[in-house]
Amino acid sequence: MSKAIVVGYLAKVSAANVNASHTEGNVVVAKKVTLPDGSTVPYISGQAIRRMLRERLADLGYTLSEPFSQVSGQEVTPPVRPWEFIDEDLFGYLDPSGGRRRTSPVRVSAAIGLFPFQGDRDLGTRSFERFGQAMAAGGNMFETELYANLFKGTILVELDRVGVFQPLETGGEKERTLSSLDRRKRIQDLLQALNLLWGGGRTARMLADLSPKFLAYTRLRVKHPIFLEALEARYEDGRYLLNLAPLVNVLERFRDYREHTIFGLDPGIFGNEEEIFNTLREYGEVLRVRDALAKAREDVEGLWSESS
């Protein structure tokens, strides 16, 4: 029986400040974390990440229950109707005034960037002389902090709890659930909105595309993140080079739970594209993302069917 579904991807960032942090004076920083050795990494944070997810789901055509959620001061009460709004199933809620809550059955990591921050920073202005002052009059100037990175992130699915709705989560009586055909459907469009992914702040000058450019999915018997911590690269004469060793540790030691595995590598990223290949089709097909996307989406087909 699956329990999940995992996927890995990489995402790659020319110049952007996807996820600021605070403002230290005129200077817009970026959120980062730091490593052991001192030196930080740019990270986009799990809510930034869930939040464009919702954002492209409602491209696709779902209505989302925020703006049917009730607002009183800092206050925000949900509908608390999951099986109509994809996400309040997907992503959860908390009902603060009757106590419903549902912990989400999808389960996003940060995007962490692989390479150190190098300290760049973004110059803008706005001069007054525009607003017919003299050009004496100065202007005010500021500054962002960005970066260019591969971004690795996850996403884990509890393929038991999508459409299935306990009553401690709607106050209901007893357990409700939706049709199998629909909670693949819900599944099938994570993943279309996974590929279609891009968001985040300053996207009027910052405009960054954070669909993957590598992915690795899997079907698993057990709950497992495996992906998390396999995904590193490294940048050599000028390209970038997948680290093979951790992806190929992870997938021999889940070996026995992996049920279903496809990945996703889109040419022209990484300078290793053919040892890519020949190492990880042992474990699966090596498509193009937007094939190995669509062949997961087959792959939820088979979901809750006698097989599954």
Second form
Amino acid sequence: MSKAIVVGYLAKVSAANVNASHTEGNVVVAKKVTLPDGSTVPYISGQAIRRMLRERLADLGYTLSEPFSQVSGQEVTPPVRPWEFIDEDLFGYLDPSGGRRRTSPVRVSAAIGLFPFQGDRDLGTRSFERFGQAMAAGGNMFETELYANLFKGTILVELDRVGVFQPLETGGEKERTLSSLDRRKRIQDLLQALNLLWGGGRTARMLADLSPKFLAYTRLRVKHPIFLEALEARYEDGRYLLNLAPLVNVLERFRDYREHTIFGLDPGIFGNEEEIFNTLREYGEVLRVRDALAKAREDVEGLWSESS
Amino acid sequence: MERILLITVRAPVASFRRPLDHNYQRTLPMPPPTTLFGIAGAALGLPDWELWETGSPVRSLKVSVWMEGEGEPGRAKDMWVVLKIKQSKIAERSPYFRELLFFTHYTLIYGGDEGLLKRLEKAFKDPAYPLSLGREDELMLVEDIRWGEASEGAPRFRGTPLPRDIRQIPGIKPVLEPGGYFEPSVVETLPLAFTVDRKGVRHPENSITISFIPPGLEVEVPGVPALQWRGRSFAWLNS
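Cool, the form predicted alone is there; where's the form predicted together with its partner chain?
Shown next: the complete complex, the earlier chain at its head.
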């Protein structure tokens, strides 16, 4: 029986600061991690990606829940109607007043840059003209850290929990389950949201497309985020090269647990496209990302039928 | 000799908040005992109110952990924003910082009744809930599951927590080797369990002092009963 869908993906950012941290003086710093050797790599938090996925689900026509729909004292209460709101279903909620809470059946890892941050900054000016002065008065200079990088991320979907709500999650007396049709549609639309992924801060001047340029989709009989450490790349002669050894290793290691695996590969991103195609086709179809996600949505169509 | 179950795990991001930290949330360098119990409970499919029940099988486990590799994981300071409420309205946004560990690599060690350990082995191969090191999105990958026979060993530790305040133990000395580096241990008072009230709020119980020995240098700590497996020493945190 299928228990999870895991998607490992790579998104390419050419020049942006998708997820900023605090400001240091007049510098907006990027979220980044310092490695033991002193170098740093940027990352986009799992919370930021969840937020983007929610917004893309809204683009797809869903009405989202309002996490602060009721405010009383210091307590805020979400609607707690996950059958109605896809984001409460997929991403969980906490009602501090009554202890109703839903752990997210969709786990979203941080997206971590594969290459070190080089210290690049974008210089900007906030003109005093905006504050009623003449343009000649000048303005305040500020800087924003920015990077070019490939980000790796993982999404894990607990299939047995999507569209299934326990009494302690809802305050009801019985478990409540959506129809298989609705459950499948929610997962399919989550995959579509990933296909449309963009967002974060500073999009007015540093818009970044975060839709995957490479992805590995697999439906599993166990709940393991198998692609979490499997995506690595190097940069040579002006091109990214995907290191296939760690990916092949997990595909082999989880061979007995994989039920259906699909790969998405967009052209023009990797210098070793042919090697990627020839190596991965032994483990599943290799299609363009858009087609791979369409195929993945078809795969979801088979869930909760007798054969799954 | 004692049968132990060793689970080697990796996680790109992990965090273990120190209990009293609020606006600046430091992380412990390794998962504390309650996290080790929580991971076992998640693998077995126990929600936290069942995990922490008096008769919960998980409570009878013995737990420990060590860091793999020689060095510390990467670190980041992540800014979050808390929305504050005044007069039933969201009035202000208050930033706080949370330390995160990146590219962590640990071996989680479990001991106790062999039947339960076998259940746990099966559960780690096919966990009921996805496993995480810290918050729910801090997913971890189970890299290896092994059985071992731990024997009594020399109390020489590196990259592992000890159920003691090492500042209070006389006679501690580093085992000096070329290339070794040392930094002070993190010492923290941490619970060994929780009780969960009707609202689902967890309350700590059985707090003890734990010292997290960093990985860069082996330290001899007299008076701590050590177990050893494949040349590496550890101590149960809850026995």
